[in-house]
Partner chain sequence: MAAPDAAVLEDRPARVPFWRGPTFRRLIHHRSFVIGAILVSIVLVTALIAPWLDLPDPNRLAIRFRFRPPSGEFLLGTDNLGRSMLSRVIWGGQLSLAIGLGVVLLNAVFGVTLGAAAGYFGKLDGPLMRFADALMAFPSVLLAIGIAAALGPSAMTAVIALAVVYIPRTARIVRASVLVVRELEFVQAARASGADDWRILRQHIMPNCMAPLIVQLSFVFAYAVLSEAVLSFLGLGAPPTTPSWGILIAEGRSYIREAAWLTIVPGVAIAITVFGLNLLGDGLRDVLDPRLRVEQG
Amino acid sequence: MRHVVRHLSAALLAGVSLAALAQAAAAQQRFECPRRGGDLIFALEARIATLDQHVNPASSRNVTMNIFETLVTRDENMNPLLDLAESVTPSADNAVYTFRIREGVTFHNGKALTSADVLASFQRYQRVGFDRSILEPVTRMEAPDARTFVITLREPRPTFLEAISSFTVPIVIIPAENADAPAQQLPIVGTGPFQFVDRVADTQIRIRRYDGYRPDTRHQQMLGFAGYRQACVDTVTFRMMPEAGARTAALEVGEVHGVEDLPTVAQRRLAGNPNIRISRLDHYALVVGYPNLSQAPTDNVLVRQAMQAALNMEEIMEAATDGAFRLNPSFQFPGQAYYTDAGGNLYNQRNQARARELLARSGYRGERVVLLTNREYSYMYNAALVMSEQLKAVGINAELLVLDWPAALQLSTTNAGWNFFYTGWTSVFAQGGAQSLRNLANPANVHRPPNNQSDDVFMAAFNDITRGATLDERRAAFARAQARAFDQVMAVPFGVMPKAQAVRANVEGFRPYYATRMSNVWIRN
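Structure of this chain only, please, in the form predicted alone.
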């Protein structure tokens, strides 16, 4: 592994946190499945519309990241970590990245992985990938031999490995012959420890152990979505159970082995149940909403600022989480390298007088403000419900539009029919840096700016985050970008919520993460 460390020296000196890329397994025993077999049934809190992981920014990760793998991913602490790449050699100026591909990896169709598949996967992502802006600086990609993949950038980007390691909408590696598949029509063939079996729309998805999988022997244990992974169970059945009460009841009676979300009220009730094991991520998601800048009246910045001024975040987060929350005037949480409260004076204003004054200046005349939400994620629905009352209190004609989660998400990608959308930033929030604001940058632009061009001042600061030679420069740029996002009300952070997941007591090895991991999990007799 010293070979990898030597090649990473330029990137490390640039201030990028890449130590985990060369992590040689800690001095611990290599994981082996204590028991194999069984069908693990796991309840999801939302429906999954597509398993095309190149294009789906929502909850598909909870299934697909057990099927697909990436060139570079993140570890438990969100540091970049090599996955299908054996090594990476940045050029001295961080403008050329040469990857060596691991030997012995095969796709679920039996085909051996080569650099041609990596090249084709990156090219498809450039065309249809939701987060394709991370490849915007790329001028050339080549596969000069079966194990070498080279990316050339038009300018040095010290944060490039950090960007492509994002697993928000990751660049999963697929067979080259599938790279021309249209968006949402990708055959589900990956290299991961599990392979796709079948799905019943809005009901369930099944995956099974891929017997041809070879764990990454550079490590002893699973790390994030990489490391030493094994499929201990024969199959996993993901059941889509958006109704929290039904999901919890199924866990209690043993109808399912685990749930990806346990409501706060249920946590209190089940805390002493010996048949259930509850685990928790304290900083899981930023509950956030964003306006539609292409739809009147939220195309008017004064209307958006009036909405922002009216909000009482304690009331919203109390309802959203049953009291399990922390206020946070930032798009990062304290302790992260990029944390700043720049622009935080505009957070949690609770100022009805200012809201009415801004509305008067805006020329608002009682037009509908459509709040787009869903019931499957109860925290989103409850946040919308309370916010609608707060907006009505200052004279805004707020109206809820409640759809199922896939339909709400799909409508949010259009420019009409809604004014404000509710979601949770999980992996985006946790990965920090530019990834935390990428949804507001070109071309993702979830806030639907006119002509799909985000605010110039914000974009200048965002680009400085990605190009900054030192961490201090990138932090300062992040503060400028965040302050502009608050000022223009490009997104509204409500607060931070934890995540409680639970499994039956006979399920071993399950560890919470920012998406569900089924590797290294087994069922006791």
Second form
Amino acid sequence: MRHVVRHLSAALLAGVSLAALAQAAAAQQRFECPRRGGDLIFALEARIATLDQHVNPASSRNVTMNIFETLVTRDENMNPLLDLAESVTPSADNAVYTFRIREGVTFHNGKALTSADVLASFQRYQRVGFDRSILEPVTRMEAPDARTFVITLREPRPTFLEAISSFTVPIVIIPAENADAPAQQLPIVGTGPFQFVDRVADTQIRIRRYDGYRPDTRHQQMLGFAGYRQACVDTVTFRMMPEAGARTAALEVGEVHGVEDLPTVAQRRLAGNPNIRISRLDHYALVVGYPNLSQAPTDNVLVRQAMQAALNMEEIMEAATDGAFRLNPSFQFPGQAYYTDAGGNLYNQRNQARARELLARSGYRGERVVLLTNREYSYMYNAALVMSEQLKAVGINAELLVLDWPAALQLSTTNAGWNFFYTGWTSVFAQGGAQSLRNLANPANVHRPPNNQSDDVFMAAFNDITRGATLDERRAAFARAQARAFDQVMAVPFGVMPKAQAVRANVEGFRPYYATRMSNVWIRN
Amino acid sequence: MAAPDAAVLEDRPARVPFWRGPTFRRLIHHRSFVIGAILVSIVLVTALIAPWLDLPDPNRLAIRFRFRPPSGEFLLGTDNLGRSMLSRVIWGGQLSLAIGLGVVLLNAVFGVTLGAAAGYFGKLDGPLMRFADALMAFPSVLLAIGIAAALGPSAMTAVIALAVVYIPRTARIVRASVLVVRELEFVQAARASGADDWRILRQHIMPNCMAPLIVQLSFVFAYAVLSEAVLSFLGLGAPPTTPSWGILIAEGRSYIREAAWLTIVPGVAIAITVFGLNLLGDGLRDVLDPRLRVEQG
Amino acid sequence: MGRYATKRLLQAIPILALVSLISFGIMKLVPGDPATVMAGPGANPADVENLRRTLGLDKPFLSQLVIFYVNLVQGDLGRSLMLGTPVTDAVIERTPATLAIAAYAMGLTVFFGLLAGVVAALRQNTWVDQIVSSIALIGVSLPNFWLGLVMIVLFSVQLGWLPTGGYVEFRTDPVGWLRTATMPALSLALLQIGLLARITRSTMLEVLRQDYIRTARAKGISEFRVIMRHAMANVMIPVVTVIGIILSVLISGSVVVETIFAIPGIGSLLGNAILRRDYPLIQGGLLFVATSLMVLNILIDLLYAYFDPRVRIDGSA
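Starting from the form predicted alone shown above, please give the structure in the form predicted together with the partner chain.
Now the complete complex, all chains and molecules, led by this one.
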């Protein structure tokens, strides 16, 4: 089987999966829990309602990715990585993908994993999955034998593995008998190192070690949500504590072993505390805004370019994050396969003279520019607040419209009543190069281009990202698309927000990631 | 339950100006009332003259100066974006008090109209009071959040949401007074002499229902200031571009360990105001309507 | 009595019908829906639309309304969109915590409220009265969520006496329950203690002026006996009536307090449901809470009527 994997790596993900494999090989020593046992209490920021990971795009991943596994996932650097799949063999034209399922994997109910379960899981995802459009090119799925799963696509899609390995809303594998569960009512049975115990909605979820778990011995260490994983602690109790102050306090007094998301100011205060270990994921979310191309005056590209010229990203990010941020002239993060700074000369111009000049040429007559934001996500609100000051400084009649998140998001999907919307792309990156610009491409245009037809030049480049046969071709296409997005001001990246997580000093092996990972974490005596 | 106040009844025929009448004299000798009135006046006046106080713009961002603790330079410190807390708490008072007054105003208008209609016209009593009961069956905060979410964030939203919560309560108090006054001799006499309903309500009944109403409204004001803070805390009510005390607490709470003054200052402002209003209400009740027991929400 | 009870219960039915209509109407007006909430930032509009269909939110409003009432008649409150569980289960699961804390707060309220009110009344116009009355008044003037935040910093972080939040069930660990429930109960109770103390004080003052108290005192009965036997019995009547109101206020206050202290109660459940646009949960949950409160108030009125036959039994005032 190994040759198939290698073949795949060389042909498809040149330089991508190989890197992952090399990383795995480099870590010679296989991870073994230095100590087992204990209940690890971890405080989450979000209130998690259900654990139906097919349906939930939100923060439920913090829990579910310890319970469920997928066929293909991502490693630490967002590159595709085999998980429940032992191998995958694409056809020569990249239109048929044949997966071989790993042997000896059992569900938490004791049942052995077969391709029938995989098929049923994919079918449920097609029916209720949040991100079901990633399966849109699929014409046929079948399980010819217990360990083989075949997906046939309508047309060649070299990036198909990137799409289905995204852990935004992962296609987690569930037992076939649960696949009929309606949305939000999925019984929580997976194949991961932890199994579900119980939950109190919005309050607490408990998971415990699954004794029948068979670690993936192809690797020595945990990689992303896969690799060689072990449950060292007996149980994990996730407590949902949305109040940042209470969450931090609970960590300080030792009521919890760790917290997801430690506010910037608390990080500074706790930096010297010997009982607390803070770790930071430097690239967590891209703070993004996009203009409304259907509403005057942002329908005028010159007005948009004037706005772009006026922005000082350092000020905006400083306010948005209380001072912990990185500037980022790109729609990808540095180190990711598609990262490029093409068009980045238009980022963070801080050029008021140019803004005024563009404004004068645009014929702008002081029309209102409505900055639509919300207050649940204070980083978006603060970004909007500072941006409105910067726009006013060059003579733009900026006005803040602050709604609650659901209302703001709803309004942003209409063509009128707003000019600029703020959001954060976090898991967007997990979706891969093409996927991260998908929001600016037909048919799901967040920037409301007239007739819902995105810019032709951009679309040409975008289609090349999806269909480009080699990674280099796709990268080049991504750079073209990004440059066009900057030039036409289809979206404005402000900067990167880090995510800080913290644990008590006796918690070992905890490494921050896009969602909380409890495998290979142990509590020292 | 609430009887018309004797003092008010006695006042009428003599037509003595209020500030020379016995009620006023009793009020200014009532210690709670005086202290409450002074506290409320200070808060109201400070909020009113905010534009002339030569304060820094409460919304001016100065990130360099963020999280400055209270000091000579920044009397009440600065917030996470370097804005002056002194300015923000004073301007925030303007909004919080305006919302409170708006709720009081709506309560006065609709509480009186609906309460009088229900109390005076027997036919309206059943339907109106059932509707009031239905509104009062909701826990008040939940009803207010529901309405606030429906109307979208604005100061007006907070006013309407809180008014809807308290109007049924005010209406019930007015209705109770009207029920009593309606049966009094001079009202019966007026009716016998052929006066129309409107005239009887306006000239005879309403003036005698004022005492419990005024007391109730002073407490509504206090609750409205408190509840506005709750709505803002939950992210409803006025948008954060126009800070109210509740919004200041909501914004400051993430920094309660590192910059406690962001939470303490607006909280104390609310406490002083509500304390003053309660003292004022106590005084009014003692003087105007000692037997009244105000329903609270 | 039986007829009165039946009448009150029958009157409650149209009110509850109105309650359910009001909650439905509010939800129809609210912009945004559960799909937008679940989707979160960075969501792709097409995916949100899919999710909307998955959750059955694309059905017309009227048919949702009809479905709701048809199910309601069968005793089914529907299924929460966010939690995936039947609304009835969610509500029943969350009620004990709220009730336990409300009962605790009520206990604190009755004990301290009565005590403070009686002491202040007996020592009217002395420094004792002034201090007690001022504290009661301050209690009425503090926003309870603010108090909660300040208490966490003080008692949990600085002093380390109590946990910052969370909830332990009484039957699994009574001491743990006491530790987790104390701060929330206190922040809920302070306002009510102040109110009750003020009501008790004024009622007590009124009662002490009554002839029969003077007569009892004149007879040489000890002051303690006068207070406990004669005065308290009369003070209790208005107290019983406000208890219904207090309970409603406690449940109302629990929305914020449960959020701050991360308590799995009905207040935070419904508060979140509104913020997350979980329509079935809002409608069913509000109906449940309103019904419970209404039944409770009817019971209290019945008790009141039973103890104090002077009360006019006509459902008014």
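It should be emphasised that the depicted structure is a prediction, and the values quoted were computed from it without experimental measurement. Under this definition, the rigid core comprises the largest set of C-alpha atoms superposing within 1.5 Å between the forms. Numbering follows the first chain given and starts at 1.
Relative to the superposed rigid core, the position of the CA of I67 differs between the two forms by less than 2 Å.
Core-superposed comparison between the two forms: CA of N415 displaced by 2 Å or more.
Here the chain acts as two rigid units, and between the two forms the smaller unit rotates by 28°.
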